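Only one chain comes next, encoded as structure tokens, the form predicted alone.
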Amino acid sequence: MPDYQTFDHDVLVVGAGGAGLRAAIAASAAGAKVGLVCKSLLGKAHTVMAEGGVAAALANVDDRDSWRVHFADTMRGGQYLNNWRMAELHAREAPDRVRELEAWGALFDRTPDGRILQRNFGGHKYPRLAHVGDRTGLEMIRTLQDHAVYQGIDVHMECTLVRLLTDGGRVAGALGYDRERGRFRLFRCRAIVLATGGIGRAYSITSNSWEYTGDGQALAYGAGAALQDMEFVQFHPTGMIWPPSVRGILVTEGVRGEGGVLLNRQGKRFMFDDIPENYRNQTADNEEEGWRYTQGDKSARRPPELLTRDHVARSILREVREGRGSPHGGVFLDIAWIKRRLPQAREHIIKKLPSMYHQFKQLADIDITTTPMEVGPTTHYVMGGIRVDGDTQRSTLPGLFAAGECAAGLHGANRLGGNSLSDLLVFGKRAGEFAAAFAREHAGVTVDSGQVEDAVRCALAPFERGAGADGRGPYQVQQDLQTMMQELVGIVRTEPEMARALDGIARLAEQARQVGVAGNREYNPGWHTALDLPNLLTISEAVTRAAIERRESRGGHFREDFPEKDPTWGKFNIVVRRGSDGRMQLSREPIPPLPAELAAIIEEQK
């Protein structure tokens, strides 16, 4: 057995984007000894393509905003099964997590007397997403990491988890190895943090970088946790679709909220045609009275746009279907438009969309100040993750915790845009001091170096077995996975077709376990393909399951064989646990009912 360096530490945290960030700075604020480890470059984590803004209720703008209004739309987006005390709680403290970051040196945009500035996003009643621009995220890191590199933290770049470790039923440590010398290192800890983020790698066209294999949710439940809500996967609504190397890449709702419209081929803004019920009464049905509503006019209905991620993703989807779609199979965003409302239009753009402004000039050659985008949904985010209580973050696994994307609870079936950069905020600080006082209260545990051993050598298989032994290595299995479940576990879904995804992943997987490498440990980005592959694997069989499982259609879960919202299933949340025999079980836990007053909010709100 190779050897491998040892590190000790109270807390490790997994994953340096705003939810590790925040959870190492919160852990080591309490006394705790930080470790911090990051899948890439620290500064570089997948919050930095965040651009619309933080969601929360300073009532900036719009004196009537307020947590109670920020909790009633956080649940109506999530379909009532959100965790009600995490909704709370996030609502309650998004506000309090902004101005610490601008008291730690976030330079927000400004209202005219001196104000973080705050702008419309989807599903949102009010203004709400304070913002820098359209580069929010990259702000938001910037300020933690500038803020965490003297708390004393250990960061440990460029390293990969592969295995968490226990001990009499709690976490004991973790395995990962060095991406650049391909060298292991043991962390020995009394409490984890995870942080990882999502799993958008496991589709075709997404918006995700190339860290989001779905470590954390994968990690958890090959140690023991259950996950929660994994057939909830959103799809945001605005992706690039030209040209094909930038398929996939975000386009910021913070376009629609300044004023973008959707047009068909025809030119037609078809987003007016399908408006659900429950949102009719706070949308717009006309053109002038959307617009009045992006410049600020209290008394007017927000436009059609800004409706939920899901609905919007799923108009776009039909007119592409119906034939109404734009050339390369999308739809064109028009911010372009309001040169007719605005006399100075164009410096309006690119002062309130630079990063859009670049990204299109620079990768497309289009000026979306002239010129409309062409756009078409694109996997984005996953609602569900590692089952976690609402005020601890803690997960069913004694010592570990979750924050941010990995997690769920919050967002409940559909995530509203900007609350998950309040998410990582509110709930990373919760994470970081818990898990802090856990490693406090409990005494160190001892790593059973048969656990370690036997971490190594599954990690190193792919080496014995030698490259080239059936024509097949790890790329050519994970675009297999990526092209299935883009197809038949997508934005629309069928049992027919997820049965077949179940059968094509229980293939992939015995591929995957066959799947050989060349060379050696040192720069070779084909074992860590290999080495990512089990994690996707299991994080799409989640998923299919867990959507097989739900026979309705709610939030960001479509099913074309069931269309409509059932009451029945909105009782229940769908809980993935790995069983005894290894397989993965699913079981319907009944949410919470709401206590009176939060009930009380929901009623007054709608």
Given for the second form:
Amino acid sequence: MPDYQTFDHDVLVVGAGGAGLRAAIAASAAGAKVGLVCKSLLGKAHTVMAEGGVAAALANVDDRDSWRVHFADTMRGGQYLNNWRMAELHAREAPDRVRELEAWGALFDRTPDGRILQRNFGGHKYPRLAHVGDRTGLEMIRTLQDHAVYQGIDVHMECTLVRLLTDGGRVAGALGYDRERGRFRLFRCRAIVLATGGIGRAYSITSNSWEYTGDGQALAYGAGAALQDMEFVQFHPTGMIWPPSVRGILVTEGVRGEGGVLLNRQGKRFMFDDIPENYRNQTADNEEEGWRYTQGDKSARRPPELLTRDHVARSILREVREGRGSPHGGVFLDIAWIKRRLPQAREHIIKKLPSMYHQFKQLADIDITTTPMEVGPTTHYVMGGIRVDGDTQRSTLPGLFAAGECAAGLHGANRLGGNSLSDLLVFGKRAGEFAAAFAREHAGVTVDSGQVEDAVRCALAPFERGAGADGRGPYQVQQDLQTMMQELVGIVRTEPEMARALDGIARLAEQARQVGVAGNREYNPGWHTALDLPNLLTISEAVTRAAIERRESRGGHFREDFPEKDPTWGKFNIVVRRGSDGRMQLSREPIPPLPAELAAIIEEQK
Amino acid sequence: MATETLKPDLADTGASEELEPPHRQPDPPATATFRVWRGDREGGQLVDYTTSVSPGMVVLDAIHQIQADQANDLAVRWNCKAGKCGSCSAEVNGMPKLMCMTRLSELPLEKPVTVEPMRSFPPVKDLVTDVSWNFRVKTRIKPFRPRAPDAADGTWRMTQPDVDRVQEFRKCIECFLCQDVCHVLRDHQLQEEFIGPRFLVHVAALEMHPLDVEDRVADLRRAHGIGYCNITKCCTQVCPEHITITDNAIIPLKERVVDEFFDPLGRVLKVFSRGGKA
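Can I get the form predicted together with its partner chain as well, since the one above is the form predicted alone?
Zooming out: every chain and molecule, the one shown earlier first.
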């Protein structure tokens, strides 16, 4: 008798953040029998933490905005490595996806004439982010969750996949375990949508929770699908840095959107010191103009604090390295100063940034309405991920689709703030629809019991080895990996350091194979961490190898040994696949030429 | 290029020349003892763990240290570690709290800090409880149903004050601490008859939603058991999002139930003005 329960679905959606929920809703609406698997409880996924807003060219606040401007902004932000078809679809469809949320009960902040209000954000030319104070992600995930639970979707909460199963080069199902009892579940299905989010737990300073261990990317890679752009990791410029226990927790870009400024130890607004050439025309060259921009003056250009995240993060690092940092190794983010400009500044800050106010008050004893925050970069997002087709979100493995952060393409070399929430709506819906269509159009598949048994055996191996002896614990191996990736494959990279990282990954992979766990299978986080390790190691290797390969600096990828952007490299994505010998193989895949219409838009928006 | 430098206001920081952040907390002791409930569905006991303490630590950090160094299989839920997801609910020194937002500096560390699971829900393992009842309850509540769009393009118009009123309820992070502390659920175990404060807040968010046209008042009285709440306000006190659960959500809903079922004049008037809802 097999030691697992079996569930049959047409479409299995993995992950219940925004992308997974939206995909499940879409697949269900298309008539598919849908299963939804998530590592945590419903409504706890990372989407809940998104603060600033969802980018969509509704043009409610500035009627000069349109999908064309949004498209051009996204491409510029991504340094033109983006999958331009995704960037186009995203810009065109995001407004409908946002309005649809309103039809499902979401309540965004309003303009004076009662429409959805939009705010400024880094890299967006016009105020574009629909938002709810600074808890937009909560509003979105709750709206999707509360809509999804009435759609007849089978939800498997606190369930983690360990293997994708294939049949003749097609997806046939997946094997997972439930956290509560540690029992295995076999999911048989015709199509899978991966919506598992990011890889932030590969780093020690991160805004990501325990869940973000690159499961989707690693599962897809293990099943033979291609990954791309893995060298592009976004370090958000403003994470909390003090006290130590909150290091990495996000401080929303919305603080800067509302007029917050970055200052070094000397009180200097250092972001004016280095404005990249391709943003010079759009950036204020004095403080007065920057302030007017944040207050809605349409004739003003945005302040340099709202340059793209990669640039702001590097500027902060420069200040720290050159000895102008704050006492705990960051810089100051000051919103309190606006009291010199606004009569009701304190009330205004609390109204616009309530959870930031609360977070600093509670966790750092700081009142942000009177005192500058100390901030520094934190690992936030991976632009790379599973290589997908722009229209359908299908991966290179038939039957396997991906959406949201775990998919690659939309963001190119750097993601604009606000574009992830719109990403997951637009491409979650598309992935769900095309997965349902795939399931409808393709005959059933057979699950190979040999694959299932092998996956079960591998998953139980840590218990066979047991804890203690000479093996190291899963948490120690994970922490060593995080520290190493932070030091050697972080914001500023060099080839010798990354070569050391590869050696380190190989050594830690060997240790991971020896990790043993104590206790039984019921809700055992030590075991869960042990099973996450191979995923973390796989994606860490992919990030490192791709980062070594790309001998230039672009977007989220900065090479100290190749500090300039090289136009030759702008023509390729780096793609990672598992070779037939089991080793990781890299290739350069040329980016298809832009259609004339899209090229014209980019030109006119320059 | 800007030349003026902008100094933040230093009056509050106490700094003179250079910017220094204020950290007023005193140095905490180097270690503290945590008395953690370890067990499963069958039962369990409190187990003491001593771990190191660093500035700014929260209870969840201590649990994570213990998990990493001393008890790899210690079960605990968490996600965001910033008070936004509502996963790490527990009872700290007997008080329902989010562990990620409970600073050690707020607790007397000279004696052991007890950390126990929420007691209103069946234990699963250690600090993890079976909260699945909550997810089932939600599906019994009639979903959002909007009025026809206001504009030809399928959109609606709403004013900020109308939205603000409901946004208070939509701040809920579903940590279920209110459910944990509600005596109707905790002491009387009326889970079958009463949906609890979390879902009364959810109903309030729907009923007061500017666009919603569904009517849930009859359900409130019967299926949702609003009458069981006798307004002790325990739920409001423990809400980490500071939602005024009782005054702003439950009492107005109770008034609607009274208007609908116990007010004879109101009932007559309703016969003539049926169609929309308040």
